[in-house]
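To begin, one chain is listed below as structure tokens, in the form predicted alone.
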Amino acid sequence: MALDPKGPITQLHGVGPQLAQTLAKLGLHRPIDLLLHLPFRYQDRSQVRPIAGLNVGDEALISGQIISTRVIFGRQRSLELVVRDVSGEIRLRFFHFSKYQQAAIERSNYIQAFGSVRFFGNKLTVSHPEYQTFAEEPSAPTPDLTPVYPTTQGLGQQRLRKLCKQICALPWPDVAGAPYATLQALHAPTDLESVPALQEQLAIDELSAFYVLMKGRALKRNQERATALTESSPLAAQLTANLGFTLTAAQQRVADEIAKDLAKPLPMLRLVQGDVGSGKTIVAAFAALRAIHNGGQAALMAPTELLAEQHAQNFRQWLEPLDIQCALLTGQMSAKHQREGLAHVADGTAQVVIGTHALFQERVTFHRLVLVIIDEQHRFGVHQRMSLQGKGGHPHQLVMTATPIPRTLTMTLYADMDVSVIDELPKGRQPITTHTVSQDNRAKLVERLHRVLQSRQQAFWVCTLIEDSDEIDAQSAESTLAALTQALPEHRIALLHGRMKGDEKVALMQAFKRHEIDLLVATTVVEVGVDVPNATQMIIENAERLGLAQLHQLRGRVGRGNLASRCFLLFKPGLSAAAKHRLNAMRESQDGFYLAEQDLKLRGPGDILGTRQAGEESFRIADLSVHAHLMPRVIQRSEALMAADEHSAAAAELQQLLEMWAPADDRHLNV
């Protein structure tokens, strides 16, 4: 039976229902889809490095003998053995093993592993390797490159190193087009030099599948119909000077840009970007008092119960003095609170919903939702924002983000999208000053926060993690509360985590908020939102570990009063490059586009976007940090297909670029 590239993956020698439902995971449902799932690096494994040679972050084929092996039993067991070649000695660290591959590595007198070497302990490890083990030294290694998939839990790399090599031994059907040798290339390439010119063939077909879905889209909502919002509030001028301040000529700007839209009896969708206090939400609050004087309800959706608090305890200080009512909906509320606000919601008396998650559920019916407002709105996937959307018909969106996005994602992941940008801070705002700090002088950090504890100034100290791991080599919150608890005594000193219940936490920040905390151990749950303006110090611990995106929006938790801030990373000795760069960058600059920008080249988009569903909105080929140049290219064919006769060449072209790199869920580029 003939291969069907868009059937069922189950087609394919080996995958059963549990395999294919791993691979639906990875937006991999049919054969065609495990074609174009390609490897983001390549492993050359075909020289052997002298272990005397490694450094932290190298990623290296280590040989030598096995000098011993050990068992070593803390928060979680793990398998050592000690690896000599002629220049010296490196650990190696399995922390999930059975007793049958101790055994087997006891009865060996070599071993060949792969891996990433890391400090643990002080000292070169390589943890979790992929490895094989002799009995007498090995010859030479093979000179192939290793591909290294994206993967996900159940599924390691080498089976589905099987399951590509298969796709590609098949005869595939002339569905993939000329691509298909192309494809076949980048999962076996016989050197690395071939990989960059490969990869930009087929990135420039999937942008523009992509950019001509997301015009699409925009094309689609030009044709629906929204309430137009024509008036606009008298209450307007009265918030204005109840809150004791003016706009910034940026927040005016945006906010204009807003009301020309929502006039429109089209469905609004701009996304407003703005750094790290710049007064994204208030704008949203103007915008949401238009809706409301034209008699609609507003709906803010925020991805955390504690942005959701502070949501609805700024609103309610906005609008509530102008008799507007606001209501608040969390999964952690009480049954009795829940019933009561979504009766509020139901029948209108609720003005403002602000809401987590629980905005999405069916339960949640709204009277006459005409505006829906998405703070932070890549920590939430299409399909959430859209069920929220059809709760009133084609509400207007305004979407927002504090995580500036450079230019090249914005014109490529949300080509759908109006944007604004408010590009400059309120008047007032002090600049934090950034300093990078050594483990080594951490008990001198702590002596300088003490002092600056003692002029009534308030802290953050920030963790990677909650407690400690044998795993991670990192300084865990529950210890560094424990240390600082001795070592400020005088101090009230505080943890907060992302495990505790969302009132406990919500309880938590207001009691910092109200100084009746000196200095909050946290970790990174405080990244978004939280608005403690005494609050002038932020500690990083293990800053090498985060991305610049994250380290910016930490660092905005301070310098939102007028008093000087000041941020400390933290960070261990024996720094990779990119680390180095990173934290030099945060040290230099403030400017979080500039970051934003640095961050690309570094990381990739998916790390200053935050985590996405599987399949939604990213790329299989193409990667915006290395392929931004495309773009202008990408548009303007893009742009020439769309407008081609349907019958012509060109429009047959864009419907074999649509069939080849649509995924096989793309609801989220069609609806």
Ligand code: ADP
Given for the second form:
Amino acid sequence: MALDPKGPITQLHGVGPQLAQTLAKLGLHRPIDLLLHLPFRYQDRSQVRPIAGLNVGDEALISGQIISTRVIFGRQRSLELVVRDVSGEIRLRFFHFSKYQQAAIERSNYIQAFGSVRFFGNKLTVSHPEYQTFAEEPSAPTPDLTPVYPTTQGLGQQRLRKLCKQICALPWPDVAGAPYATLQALHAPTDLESVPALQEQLAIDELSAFYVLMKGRALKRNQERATALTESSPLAAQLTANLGFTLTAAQQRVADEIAKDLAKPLPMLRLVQGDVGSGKTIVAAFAALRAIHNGGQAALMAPTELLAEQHAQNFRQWLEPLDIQCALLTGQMSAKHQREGLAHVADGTAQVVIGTHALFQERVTFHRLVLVIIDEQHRFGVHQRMSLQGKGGHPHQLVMTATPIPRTLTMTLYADMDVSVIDELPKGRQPITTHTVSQDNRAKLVERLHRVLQSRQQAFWVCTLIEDSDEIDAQSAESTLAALTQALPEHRIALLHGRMKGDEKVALMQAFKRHEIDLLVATTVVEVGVDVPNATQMIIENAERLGLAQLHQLRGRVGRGNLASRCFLLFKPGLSAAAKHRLNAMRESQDGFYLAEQDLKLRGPGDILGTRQAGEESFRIADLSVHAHLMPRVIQRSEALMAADEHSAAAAELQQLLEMWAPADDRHLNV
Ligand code: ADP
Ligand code: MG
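Provide the structure of the form predicted together with this ligand, given the form predicted alone shown above.
The complete assembly is shown below, putting the previous chain first.
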């Protein structure tokens, strides 16, 4: 019976319900998904390495005679083999082994094993190698490269390899032509040199499918109805008069672009990019005025409690003089406050609702939600964004990000959105001078800081993630706090870290804003959006460990007033080439877009875009740090395919592209 590539995966030989469940964790539901599940790297097992030539860190195939086997009863029971070839001896060690495995090894004379060489009790050892035993001296190893697949708990490489081999050997009734051969070749390439070209072919297909889907979303959106938010003139004029500053030309331009969208009876989806400090919040406030003037509600969602609180303060200051009611909803609020807040949101008394992801909760119902504003969108998953959208038919959406996104990425990943850029900072901002400082010169830096704090300016001292653990992170911040408190006894120093309660964080931040604290020692919770104009010094520990996007965000916490600001990047000597490049880029440039381009080259898009790229919309093959240059070709091809007649060959090609590459939920989208 012919296999249905889009049928259940249990059609495959050896795949029962249990394995199917494990495969589902990897997003592998159908045979075709497995065909598209490509190795993320390859191992070279085509050459046997002489044992005497092995070094720590090598990943190698060895082949030799089994000299001895013994079980060692230590803290953890292990099985140890000594293996010898003509050049020397090495140990293999297994910590988990069955009786059956042990007996089979003891019966055999020869073994071929593949794994990483490490020191174990001073001896070169390969722990948990993949292996095969032989009675007689084995013949030559496999000539093809061995694929290494992304996998999950309970699913070994061997098993995945077998499944993929099975898949590649099958006749594919529906998946015709070139992509199939290319996929097959990528599962088992003969040499590494051929891989990039094969990947490029597939990347073009995948990106084309993605582009078409994004455009399809935009088209679909344009078939929905939304409330046309026509004007807001009396309110807007009042706000403008009260502001105390005038909008920059870029802010005004973007505000106009938004206004034009909102006036249409189609749901807006506009991304506003603006570097840190470019003044996105006030632009959002003008959009909210339109919603309110037209009798609707606006919701503003921020990624952290701190930011939600700060936005609430700003909005209240701007809008309450205009008799507009703002409500704050966060997960940290008391049950009573939440209940009150929820009631005001439901009956429409609250015209602007500001909050964190607490706004997503099912029990939040809006009276008449017409505008959704999402701040720092890269912090949210697409699904979260969508679920807020579900709360009010088809509200307009304004999405803001301070992470400048290189144009090539915008064209692809945000092809469903309209994009505005605030490419100008408010007047009077002083440039931030950036210095790189070796940790050896810490004492001097602290001395300097003392003088600046004496002149009534404030500072951040950011302890960056040392380990991937909140606990250890907080500890390192605490010891830094202790050291600084001792070194700077005349100054008021406080600690802000991610494990503090939301209201504690907010209270501390407000005290810092009121200048009751001179120096704020913090973990990277201050990364996003916090605005304290009198803070002029930013010291970042272990700056060499951070990516450019994050460094740029952190630096953006200073330089917000009209005093000259400085940023100090503390680093540990012995920098890698990439770290050197990053720190130099930071010293030389304050242009977020330039830094993002550099970041894309150095680290790939996942780090720049956060969830959107890393989460549900990640690509299987395309890697935009490598393949961005293909975009002009991709767009040209996609536009041509979309314009083609319904029954043409191009339409069939498009259909096939989508069937192959579209993620499960979008698979049947009509374009
Ligand atoms: P971001 O774009 O990083 O979110 P914010 O909206 O927090 O920036 O604005 C940063 C600071 O600049 C705020 O204190 C804000 O009130 C102020 N600001 C915004 N626009 C202007 C302007 N046109 N002139 C002067 N200050 C402004
Ligand atoms: Mg902001």
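Everything numeric in this text was worked out from a predicted model, so none of it was measured. Positions refer to the first chain, counted from 1. Whichever C-alpha set is largest while still superposing within 1.5 Å between the two forms counts as the rigid core.
With the core held fixed between the two forms, Asp85 has its Cα displaced by at least 2 Å. Taking 2 Å as the criterion, Pro129 counts as shifted between the two forms: its C-alpha moves by at least this amount when the rigid core is aligned.
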